[in-house]
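What follows is one chain in structure tokens, specifically the form predicted on its own.
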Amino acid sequence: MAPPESDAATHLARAQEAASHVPGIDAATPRRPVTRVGVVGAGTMGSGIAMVFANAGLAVTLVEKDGEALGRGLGRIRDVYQRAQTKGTLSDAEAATRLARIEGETDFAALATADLIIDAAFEDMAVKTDIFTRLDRIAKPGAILATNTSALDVDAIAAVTSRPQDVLGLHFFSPAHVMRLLEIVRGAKTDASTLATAVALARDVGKVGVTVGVCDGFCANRMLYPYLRQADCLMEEGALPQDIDRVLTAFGLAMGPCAMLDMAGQDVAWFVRQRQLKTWPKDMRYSRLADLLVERGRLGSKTNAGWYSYPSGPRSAQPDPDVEAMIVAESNRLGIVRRPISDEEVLTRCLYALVNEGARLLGEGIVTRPGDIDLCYVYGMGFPAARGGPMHWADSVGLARVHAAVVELHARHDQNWTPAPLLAELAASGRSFADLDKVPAAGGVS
């Protein structure tokens, strides 16, 4: 009811409202009928995107390679409505007239009346590409073909079909059925209609949903890269996985880098980074401690071992004197004196780091504007709603500040820290991120 509060929610309400004003399209721009929708691969996240649609009352085919894979996949979801069911927040009814909606198949030619499919394979291009070219055989005249990539090439992906008007990105974030963002891929052959029926689709099925430019990332994962290396940096410097977690949740973040990553998957980030290593600029420095937990066989809170241990199920994690003494020895290879971490250092770090980076994808139009990424990092990534995001933040603490501290980190460490030209810009002028949140006068999807 009061500042700063109140001031964070109208910012973001008015980013959300903001959000549906997408440059090429408007009120009048066609949509198609979208009453069917595909969805290829049944793991984790693509029964989650079933649930998506089945719970908005469309009709799912999901489909996987095997019978196996599909009883996997359709018992996670029938799960998952016996849980709704058994805490009264969903009737025996409803239960069964969506888990009704949803038909499980081996065959892709099942998805041949598809409206929309939707691919949540493996994240590996070979995947996608492979899976993207048999849907162009299949799928019918004017179907939209998305994929669920976090970080690849959306436009190689539509390049290996005849369509690549038709395909976009459905970023949707873990679990689906339950986090409310879904970036929106724009590719660069993407028309103006498949466009404009996943921004009215995504407001439909109960999504906040951000569209951006295609990029290694796209808008929240990309910012989460230097987070996360700043994390890791810390660790090498003197602090420990807890210390790092307990300041940022502190700050309010429902988890710190360290536990987000053991809950996701530490192999899902190492396949990023080595992606990544092949371009690797030589005067960037790059920390491989995480690189040690996966060789180590700590792949997070699935294998009871990740930054944590976890003795008795995910929600057990206890710091490990084991990764303390890696984090250590790690230390004393690279020649750096440890020393004691500040938990303002902490902070000013991690999130510098991401303001620094979303600078820099505003400046290079991936973003529409700074209340988009407010929304992705409060919806799809945990930052506290109560500040607004990290723009809305920075904007409280001061481009000015936020700027010379950037400067002053790029001078004391290396290219991570290299200030982004909009952060510059703003700041030597006295303006803010807010006054870059600008609303059309017309547009957006009705």
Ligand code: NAD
Second form
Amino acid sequence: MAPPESDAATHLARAQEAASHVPGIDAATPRRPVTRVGVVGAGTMGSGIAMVFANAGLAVTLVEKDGEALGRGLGRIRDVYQRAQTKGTLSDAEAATRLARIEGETDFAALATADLIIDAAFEDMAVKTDIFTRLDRIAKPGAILATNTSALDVDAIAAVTSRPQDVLGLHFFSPAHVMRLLEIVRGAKTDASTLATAVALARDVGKVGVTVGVCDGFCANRMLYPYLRQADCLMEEGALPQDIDRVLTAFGLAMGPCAMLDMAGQDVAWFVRQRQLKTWPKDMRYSRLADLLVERGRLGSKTNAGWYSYPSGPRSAQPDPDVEAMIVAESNRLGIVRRPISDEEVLTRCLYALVNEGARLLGEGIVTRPGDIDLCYVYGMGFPAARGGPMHWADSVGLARVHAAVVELHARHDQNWTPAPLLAELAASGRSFADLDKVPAAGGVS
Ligand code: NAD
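Moving on from the form predicted on its own, kindly provide the form predicted in complex with the named molecule as a structure.
Let's see the whole complex now, leading with the same chain.
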């Protein structure tokens, strides 16, 4: 019997190999040459994305809206290289070579010779459509136009161009030059050569590329939504942020949900919730707790206060009695009698929420294989590699057991727990997610 860790490692290695086998493309699909990459926006993501390509030997043109923002972006890049030089992980000569590959510009015309252009400007549909309208006028024929949007509709962005076949999402994770996951978002009109080029390029620049379809949040972020909702519901019922984070980090996650949102910014998650609330089903439980944090200006570690307080910087998270009082007051307002919540309940409710949403993504065809989801979670979300990803872990628990728990939670709680049809089907037929992890006979872009 192989120990579970080596089983998980084998599963992840196979999943990575399988991820290059994308329906509709194969080794014969033409790839477009990519030697010059344009990046629009030199903020947190744009500067990281510029380094991804410069580090891999490609020429990068980084475009900002003005000289000041460009200076900040280039400064961020220099800082990253400088830190690596100080640590001795990057030679002075190599740092200089990489920096020299990145040219900063404030005029979109500089993007005219790029083979691939990636938008990393603000997450706002009006900004994205304006940028893609301009790129459509400027980019050379055959250039690939990509957006790093976290959740916006890639098809709607492609629709403002005269060349939707050349458009797709390239969703990097923060920090882009460190995190290995790259979600490659295939739009309804993305053509095979655009996709094949992106899949091959991901591998060439050292990323784990996973092809996903268009939906709010794609794979990794969409699965986060119900997971985070469970964390909030558990807090309403009796848990505190530190209880939830302790259980999930003990399981092996790099960070629990509360610490993670404090790092990402409570305001970022607030904007996502406001967008989603517009179509929120009436019978779905919604916790206001995270909204209350934002109303109090507790936007996370950047404001020294979120679910935790941060008396001396982002690494100094401490439980905060004011947050506990806020949570208890909300339970009282809702008439919920707070109760002790076991570690087991925290773990299963958070992770089963992930697994159920993962099964829904598979059923909808947004992701091709359970292994793709596992790659997203291990390489983009800090899920412990030793457990092989959430779907592999669910197989080890047994899908009949997971499904039975989801059905019970659905009956007890709300529509957040509507069982994914695929989970029900697999549980009823005694199958596992591993049974679906089949590589199509043809395919791959090696
Ligand atoms: P940011 O605010 O740090 O940077 C955005 C940059 O774009 C700013 O420097 C701004 O000056 C520039 N910009 C805005 N409009 C522009 C224009 N018309 N032309 C040129 N530059 C322009 O934002 P960010 O966190 O880097 O996010 C950028 C994109 O990446 C968003 O779509 C976001 O959803 C996505 N994303 C963010 C993260 C994350 O963790 N921050 C992760 C994945 C994806």
